[in-house]
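Single chain ahead, written as structure tokens, the form predicted alone.
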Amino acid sequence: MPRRIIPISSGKGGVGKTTFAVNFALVLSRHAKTILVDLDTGTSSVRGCLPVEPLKDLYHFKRKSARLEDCITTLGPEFDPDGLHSKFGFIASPKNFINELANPDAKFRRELAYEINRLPADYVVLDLRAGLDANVLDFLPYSNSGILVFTPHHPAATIAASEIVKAILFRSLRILFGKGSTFFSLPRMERYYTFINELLDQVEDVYDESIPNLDTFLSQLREALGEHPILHAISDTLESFRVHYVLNMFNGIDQGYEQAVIPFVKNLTDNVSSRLHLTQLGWVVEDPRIHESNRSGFPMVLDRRTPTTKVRPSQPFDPVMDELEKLESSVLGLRRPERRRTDRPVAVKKTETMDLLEGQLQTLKAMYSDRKQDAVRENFSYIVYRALNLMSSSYGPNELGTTQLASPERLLDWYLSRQTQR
């Protein structure tokens, strides 16, 4: 069962999510046994960007009813000759469109992510079809949006990028407050089934200014139930939401900070919230050999020298990551302020939109003084050292990814589980 979970999504294609997704996945095999899955089951962009054509993908996993950890790619030291990324596996889609798994039904989503939940591997990364449907959101955990890549050079991608946070959140306060919902067992809320769900539309439509985020949802479900312990659950999901992003295609602090951080800041604390943590893992600089590496199939962060007549088992030296081993997290920018806890969580002072904005450019700041003189390889192997201390368990299970794909009725299971430790 992998340890993480860590989908890549981006609200609109064009923004190199596949190619961050395949160079994210090696890199990080380095460290651990990782599994590639490529969920953009309508166009198969990943095995486009590796050199080995699979004998097996989710053609057999659907229509052969071959086992999915039977559907694993692996390079081969043909074109891993030091074997570097030996521990690197990928799952393509089919070659060619085939409907029912360019659209899944729920039920075999369901049965995907069961199957996702039992790859032997550390870690499992998942190529999201870009955009928002349920092909996406299926795929996306309750507790954070995965990773999310988006560039200075699509604004309209930028602002897709934050909608999928929005629905992400929104999903899960919809099966909270549905039809049928044990939550509805806590005391006094079934009468207030209509009053919440009225709410939740209100905020939800843009075209509605009456309620504009979920912070002024809080105050007005404060003003009609009191001290409710729903309170409690919607600012606890709120609070502990994670936002995680890399900018893409990257050239310069002025221009992704103008043109990609404060759009997407701006759009998340005026029709989401202002109480989520965002965290920048890195960026990608803009380098026209990642689109040649792409036409040819062979990702930036493989090794094009001539095949060796041995493989070495042990992992080189890389001074890069020697290099970020040594700093302090703190640097790196991922340490973040303490919030006060209080009985009153709506009382909660908001964090205002420009707080949010001079941290993340702090934080850009920071990272560009440190590592502005790094190539491509050099990005890659920054983002995977920031997501792997992420992940690791002083900062908690709900940093980064997910240990599983979780149903609705886990996420129901869940939330009346931390009111019952009240």
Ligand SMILES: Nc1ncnc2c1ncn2[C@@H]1O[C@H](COP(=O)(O)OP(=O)(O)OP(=O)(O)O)[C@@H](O)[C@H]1O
The other form holds:
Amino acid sequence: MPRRIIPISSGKGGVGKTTFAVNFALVLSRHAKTILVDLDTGTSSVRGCLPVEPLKDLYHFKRKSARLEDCITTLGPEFDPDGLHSKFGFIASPKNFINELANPDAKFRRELAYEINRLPADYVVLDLRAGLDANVLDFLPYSNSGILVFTPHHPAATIAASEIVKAILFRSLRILFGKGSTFFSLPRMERYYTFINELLDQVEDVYDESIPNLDTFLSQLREALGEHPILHAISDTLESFRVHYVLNMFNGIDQGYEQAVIPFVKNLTDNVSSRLHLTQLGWVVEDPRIHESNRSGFPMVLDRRTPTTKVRPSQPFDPVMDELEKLESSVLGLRRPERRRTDRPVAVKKTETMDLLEGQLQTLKAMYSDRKQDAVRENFSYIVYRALNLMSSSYGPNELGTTQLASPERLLDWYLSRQTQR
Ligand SMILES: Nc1ncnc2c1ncn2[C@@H]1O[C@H](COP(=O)(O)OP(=O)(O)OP(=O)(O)O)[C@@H](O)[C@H]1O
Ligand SMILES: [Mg+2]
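Any chance you could show the form predicted in complex with the ligand after that form predicted alone?
Whole complex next, starting from this chain.
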């Protein structure tokens, strides 16, 4: 069973999800067994980015009753002469359009999620499709965003990325406050069913400005319910929610900040909440070689040497790998700050957006002064180390990715048990 399933999503298309997912999974596999699953089942491109032609793919899983783990393709010595990526495998989508895979029904999504939860790997990386329908949402965690990818080149895509965060949180709240939820079996709660759901409708509707975000929703709930444990449960859910993102096609600190970070943070705070915890995992520079390597089906982070070379030089020197391998994760300065208390007032201060933005800018600057010499390979190594750090035991299993893809029916148990554990 995977230690962690890490979905890569973006909301909008063409920002580099697949590029990131492929290279990230390859570098991650240098540390532990990693399987990349192509869940962009309509317009698959993972197989085009990798040099091996799969013998079995999701077609065989769907139509030929193959086990999902039998659809894993590995690189083999021809493309991995030093065995550096011997722990890497991928599950490709079908090469042709197959309707029931391109537009899978809920039953198939559930079967697939069930099998993904059982894949024989430490890490499973999911390359999700663009958009924000059930094909994406069903594969996202409940407690965090997975890894969001966006780019300064498409400011609109940053809004789409923040919409993913909103969708995840609303999915949880809709289940928590949905029909049949045990929440309404609590004393005196049943009568609030309509009230709470109407408030949620208003928050979700961006054209309705009366309740712009979940922070205002909380204030209004507090007015209605007074001090109630559910308020703390919700504000705790918001404050413990983790948003992780990567800037792709990074082209400098100013543009990255102005054209990607600001619109992302502003949309999050205006339309979702200013209580979320954001982590920038790093960036991937814009580099024509990335595009070329995608086109030729040979990822940047793979070593292009042929296996016939007699004396094999070692893997190209990667200063980040080298530096980071010498360091314990605890001295990387990547630990998150102490959690804020959850019982602070629910009213949102105007300055919170500014605080969040300022925090993101400082991270960007600090990373830039440290890492500006890095080339593409090191960009990926750095992000992998950040991710490994966040998935290490010093953080809980809800920090980045998920240990299990859970069905909506299971969410309520999971959600309530999480609240009682706190
Ligand atoms: N850092 C980069 N530098 C240069 N080109 C890049 C970079 N990242 C991605 N590209 C190019 O941008 C295009 C989109 O990338 P990719 O297919 O990875 O995006 P995607 O988000 O997976 O798209 P889709 O939504 O269609 O699945 C590709 O042509 C790719 O080669
Ligand atoms: Mg893609």
